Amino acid sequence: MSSSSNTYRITIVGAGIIGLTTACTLLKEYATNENLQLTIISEKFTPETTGDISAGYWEPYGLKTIDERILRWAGYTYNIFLSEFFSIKASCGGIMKVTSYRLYGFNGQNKDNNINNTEKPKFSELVRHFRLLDQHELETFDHLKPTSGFVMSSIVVEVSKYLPQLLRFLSQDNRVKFIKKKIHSLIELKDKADVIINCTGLASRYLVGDQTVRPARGQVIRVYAPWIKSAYSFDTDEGFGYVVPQSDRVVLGGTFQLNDWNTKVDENDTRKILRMCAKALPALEQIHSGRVDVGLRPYRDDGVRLEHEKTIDGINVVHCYGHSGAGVTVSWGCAKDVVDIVKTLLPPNSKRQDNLPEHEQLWRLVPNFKYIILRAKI
């Protein structure tokens, strides 16, 4: 397949948090194989990404089916993250284990009448310290006067911390190469890579012409709320809402529009938020400003597409996206399955044994001044 039979080169597109995790995660499986060319093609780079933008919040939310895929993905992610936050990587990484609360209804109705205090969501059997809220807990909650809940241990990633440690991690080997451009057809790439892999998220739209994505707009308000130490995610009169806190900042939100390509501020939408969430935690009512964020999640009708293409001119593509709300969430476990796939067409070499935990294999951190190298590089 290559144009030398010494050279697997292989070409990724978009820098956000699928791309980056399957870069890491391409170096793990190529590890003895010095004739890997891996080259990272993105228009942005952190902190432009739609994942800096997000809670990075741990559930699979945002998409239309939570099949068996997901929910596989999901688990691998979850337990990468939770291994990560009992290691040195917790404070660099911005990965936080987070108690989380999700409740159902508002002044004691429900909108959806399938929904009762008995019913676990399917991603219930990946988490740990997963319980259905019973009577007195919900009561803790009387203000909202919910229908049901549950609590479980969740992850919250801050990515505009943990993407800038993979880059580092990815810069410091040199069969790996960063560019940043705009990518308008993957023809531009056919005889420079033997395989390319595809994580453009929304730009897939115009990339490979797959109407079935489409945006879905996210707007959040980012706070000083230090009381804060817990998830919160509820229904009220207006919609949906949540609470997620990070490391010096909580995150407040937000919004779910499909097919809203607007990515500047929506004051209307600001104080929705702002009104929803101190529904859920009165003393936020004292909070009436903070950053304002806007970006647009790669939904996409038929969910995650993640498959081998040969395409009418020969290029051999590995499809990820679609994740809409779930990047972070299923990110790992996706990079898992595309890479599987690259090695069935560049298969790698005898794996190299490594007692280390599955997450120190996958990246490590470097040392802090190397960044500036790569910034350079970018």
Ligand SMILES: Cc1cc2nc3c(=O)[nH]c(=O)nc-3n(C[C@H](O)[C@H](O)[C@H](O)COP(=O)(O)OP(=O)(O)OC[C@H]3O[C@@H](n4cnc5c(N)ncnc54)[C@H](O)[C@@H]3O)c2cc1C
Contents of the next structure:
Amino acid sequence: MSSSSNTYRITIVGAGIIGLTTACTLLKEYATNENLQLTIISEKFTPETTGDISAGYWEPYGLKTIDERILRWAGYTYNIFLSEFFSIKASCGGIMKVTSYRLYGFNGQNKDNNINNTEKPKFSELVRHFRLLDQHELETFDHLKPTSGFVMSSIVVEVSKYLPQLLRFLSQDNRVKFIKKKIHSLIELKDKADVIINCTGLASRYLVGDQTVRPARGQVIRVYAPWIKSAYSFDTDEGFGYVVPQSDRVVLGGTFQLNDWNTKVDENDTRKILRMCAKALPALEQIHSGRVDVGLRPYRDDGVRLEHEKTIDGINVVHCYGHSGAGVTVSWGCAKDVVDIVKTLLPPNSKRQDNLPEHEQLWRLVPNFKYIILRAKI
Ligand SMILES: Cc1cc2nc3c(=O)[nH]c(=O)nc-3n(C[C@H](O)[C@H](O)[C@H](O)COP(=O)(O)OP(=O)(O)OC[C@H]3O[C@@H](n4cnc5c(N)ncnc54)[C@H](O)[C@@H]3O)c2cc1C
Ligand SMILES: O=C([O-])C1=[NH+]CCC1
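Any chance you could show the form predicted in complex with the named molecule after that form predicted alone?
Every component of the complex follows; first up is the chain already shown.
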């Protein structure tokens, strides 16, 4: 399979949050493989990926079903982000741990079809400090008096700061090569890679002809509102709204418009987002300016595609796309499963394990995020 006796040529197409977390995980799992040649090909790099404009908020969102895979990936990712928060990475990687409130049935929501959401979301077991708001809290919740809700510690990842950190770590490894280029068919890579990892998000619709992946248009507004230090999300009569603090801006969202390919700002959506969020936090009515971003989430009818495919041309491809509104939330968990598949195709050379220098052996005992931190620090 390899071009020479034991060179492993792996190509990742796509340098979004999915592609780069996969690349970092590969370097960890193939740490002793000096024969690894990792090429990252992408039409766009940060800050032009979908994740860069995302709210970067940890919650499985925009998926038709939240199944065991999603929960496993999201739980694994939460723990990596949380560990990075408690390390130096937080200062430069755009990682925040925030108190997060979900509110149901407060004023402005159509009470007729309001249900009392007392059941816990499936992901409640995965996070720290989750609890349902009690009756006293509901009655005294600021001015809102929601009929039900919960609070938890969530994580916010400012992807436009996080991806540069991952790129910095990757570029320090001489086995990694970057190519800024759009490819039109995986066949272009046939004789250049032993395994191709497809992390092209919505573009998989064209690159691999998957017509089930389609856009879920999202519009968000980044405003200067330094008094907001918690995250809020809520159902309103106009849709699902959220307020997510990042390092120096607050992200107000959002829209979720399936099959809408419009990447231009829609002023009506801007006004709607401000109205929804001001219902939860009236002080936002004072906000009259902000940066409006539009992105197309890679929605897929059957959920995330993460699997190995041997194409008719004999190419080994591992697909990882279709994360909709949860790509940040499940990124590291997906990366781990992708690399586990790659390892079945190209078994890592572990024969050098026993005579690794002390610090390398120590490093192999810690998850890669600490290694990224140490290398980035150095
Ligand atoms: C407004 C908005 C808010 C969001 N908020 C959140 C949130 O709070 N939490 C959360 O978890 N998720 C959120 N998301 C979703 C999240 O952003 C996506 O799920 C995630 O970014 C998808 O990552 P990806 O790497 O698969 O795709 P992308 O980021 O789109 O990256 C795909 C990469 O592939 C490259 N590429 C594509 N085709 C080719 C080709 N033919 N040749 C070469 N390169 C190619 C592109 O240039 C790009 O670099 C949000 C999305 C939007 C739009
Ligand atoms: O895609 C999105 O807009 C979001 N994902 C998680 C919270 C908001």
